[in-house]
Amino acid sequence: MRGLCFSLLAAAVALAAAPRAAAQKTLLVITADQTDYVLAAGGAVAAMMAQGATGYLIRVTNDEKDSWDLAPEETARRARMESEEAARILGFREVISLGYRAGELGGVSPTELRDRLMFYIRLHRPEVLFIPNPYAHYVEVLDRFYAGQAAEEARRAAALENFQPPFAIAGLKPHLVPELYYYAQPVDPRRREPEGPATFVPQPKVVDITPMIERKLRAAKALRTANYSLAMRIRQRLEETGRRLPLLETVNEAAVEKLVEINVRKLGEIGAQGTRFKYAEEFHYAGPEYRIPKSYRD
């Protein structure tokens, strides 16, 4: 084991000594569902795939219970279609698909989960991971957590050869990923908070998405599906609270796209709060120096 650390640390400690440029790098990205990537971090994944990363997009689940009077079936068919042109939009050369159902990642294994991400890691080689942050607090949807559980854990294995022989057996290498992008939704008060020393623990790092905010907007429109279904139930819990929202007192295309760029341009400036940005995301951030303390790298 003490040889196998030091390997890593060694591997480690070279990536932080020759980071590849942003033109040279892939990216991959992994998302329970097709809207939270493009709210939390859809800004700082096209910024990269501009400058020249290459990005693949994994989704989790198929969002087949994210829609407004429609069936599982037909809402996962456009929750696919929109996912992709949404991913086109902002960059990605690829969508992959796992097909896991909506809301239940709690009843499957996380070793299934964990092996089926860390095949596409060892494929793609990724420089950079983004991944849900399984530490997030007042996250509703669970299998945001049960996702990032799974992509942390993974991005760990992927390093480790022992972690599935047959991957390396078929060609597939272990791969150590050097940048890791922890993110979610800026609901948590505490969120820029690091929870201990820079060197062990990933810390709060604001990425500037200002010039990317009209390409976010963009593909977080082009959800219609889950966009339409985020309105009715807005519109739904109004009624029954005896409150009313003007935007949606009737909920067609021009409403729907209002809510959006809404959200969308507010999320951005509560990401840019305290820095000289516009609209920023906020993240998590575990680089090449992770885990290597100074005395190693002096």
The other form holds:
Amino acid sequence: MRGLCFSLLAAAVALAAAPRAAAQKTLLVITADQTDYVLAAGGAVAAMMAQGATGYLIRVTNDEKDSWDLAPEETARRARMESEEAARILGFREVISLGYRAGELGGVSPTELRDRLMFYIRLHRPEVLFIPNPYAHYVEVLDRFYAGQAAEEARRAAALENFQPPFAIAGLKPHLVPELYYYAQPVDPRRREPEGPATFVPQPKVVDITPMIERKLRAAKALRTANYSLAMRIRQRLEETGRRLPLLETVNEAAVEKLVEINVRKLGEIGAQGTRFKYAEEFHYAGPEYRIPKSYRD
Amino acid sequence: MRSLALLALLALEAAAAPLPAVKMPSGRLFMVIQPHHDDHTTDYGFGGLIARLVDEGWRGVYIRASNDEKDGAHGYALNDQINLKECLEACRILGIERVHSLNWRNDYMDPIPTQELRAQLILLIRLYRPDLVLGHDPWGHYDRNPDHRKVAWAMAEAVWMAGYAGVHPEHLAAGLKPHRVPYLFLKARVDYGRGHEPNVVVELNESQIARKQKAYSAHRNVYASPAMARAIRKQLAAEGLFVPELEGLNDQQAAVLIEEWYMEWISRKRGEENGLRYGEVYWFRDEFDHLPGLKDYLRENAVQP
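For comparison with the form predicted on its own, provide the form predicted in complex with the partner chain.
First the chain shown before, then all remaining chains and molecules of the complex.
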């Protein structure tokens, strides 16, 4: 195990010695479902791609359940189209849909999922990786937890030659991603607290997304099937308890888009709390400076 | 160093800040989803809360996921029977109307597919349509009991996935309708690290504490054992001490009294930490807390017709 750590360290030092310009960077975003990364990280990834980075998105599940009055098959079809549209707006070059059934990741082999994610890490060799934060508490959709765990493990395994020898035989050489962002929507009450003093522990990081808020909003609006589902569920809950929301008196495209706008802007404001930014997103970040102890760098 | 000490002190002060008293949700039926016969009566919840809910007009259902065969000294089959009987008695004391046992093998739940347990819970949630679910906090740290973790994880998915028609559509064919559980109270030991994060205190009165005490000590197969009372008396005698209230009681009666004192003490401690006489602390999830960008807007703009 100690040997593995040193291998990672050696690879990290090599990568840190030759940083690539932002415009040349490759960015890989892993998301459990179509909405999570847009709401939690859409602004930050859009900003990187606006600066010239090449982006790839891996959608782990097919989102087949996130609709209102639609069959799972039709939901999955629309979700794929709409998530590709959202990704295009944010600037991604390609969307890779792994096709696992939404809500069922708990029954998928973690090793299988890890290896599929590792394959794409070795294929695209990103400098920056965004993954769902499996340590974020009180996240309701546990697909995000399972995808985050597998993604975290995939990043490590991708750098080590003894994982999946056939990948290397097929030309997919080990690759260590030097920058890692963990994202989650802001439900964890302790998300801003430093995680711990150890060198290798990712730490909270707030990213200004003010210049990207309109693009993030357009991407979120593109997820029409999921947004309509959200609006109808809110209206149903309110009706069941004798309440109504004037905005959702008629659930049409304009009302749903307004709801999405309120959501996206408020999430941006929550992310910016305590900073000088208007809109921001919160992450846990592990870059080269966290992975290489000062004594080694010196 | 001084600033570090000051920061540490401030952090401790912040940690000790009183929790807000919960604004009790409105509803009619609560469901307690726990692995074991006694989980609804432990020192860290839910006895007092259940008693209060019943006082406020709620009806309750208890889902016991395991068969509790390991808990007790009578062998698997008899433990199961005794523990179920005591569970029913504790539920009766607290005012819970129905108990359903899923009978998964106690402490051997790890190999059960989470989706299978989740499917059972989704079916029961759609059947009873609870407004509130009480269960272990799936994000709690250092809970060594594998059944707590397993059931909490399955419950965490079931409470919201039950609201989606595409999840187990066979239930709809039987006439059940999707139902998302709007409110959750989650518990875990507060001395088990940073995982569990209580955000509310539930105020309790003396009558509710009394029922919590009785419900807890109803589990004679695992608590209030005469051996425990004997050991305490022996220790007291070795130190030249005695407790007047225990004089004249047999070991079983003494054990019950000691357990009841403990339950009163822990409820008083949690209450006093939060500016109340008696209390229990929980992570409470309000109906729209899963939508952090919308919950304030919905709270401010949803109106009665």
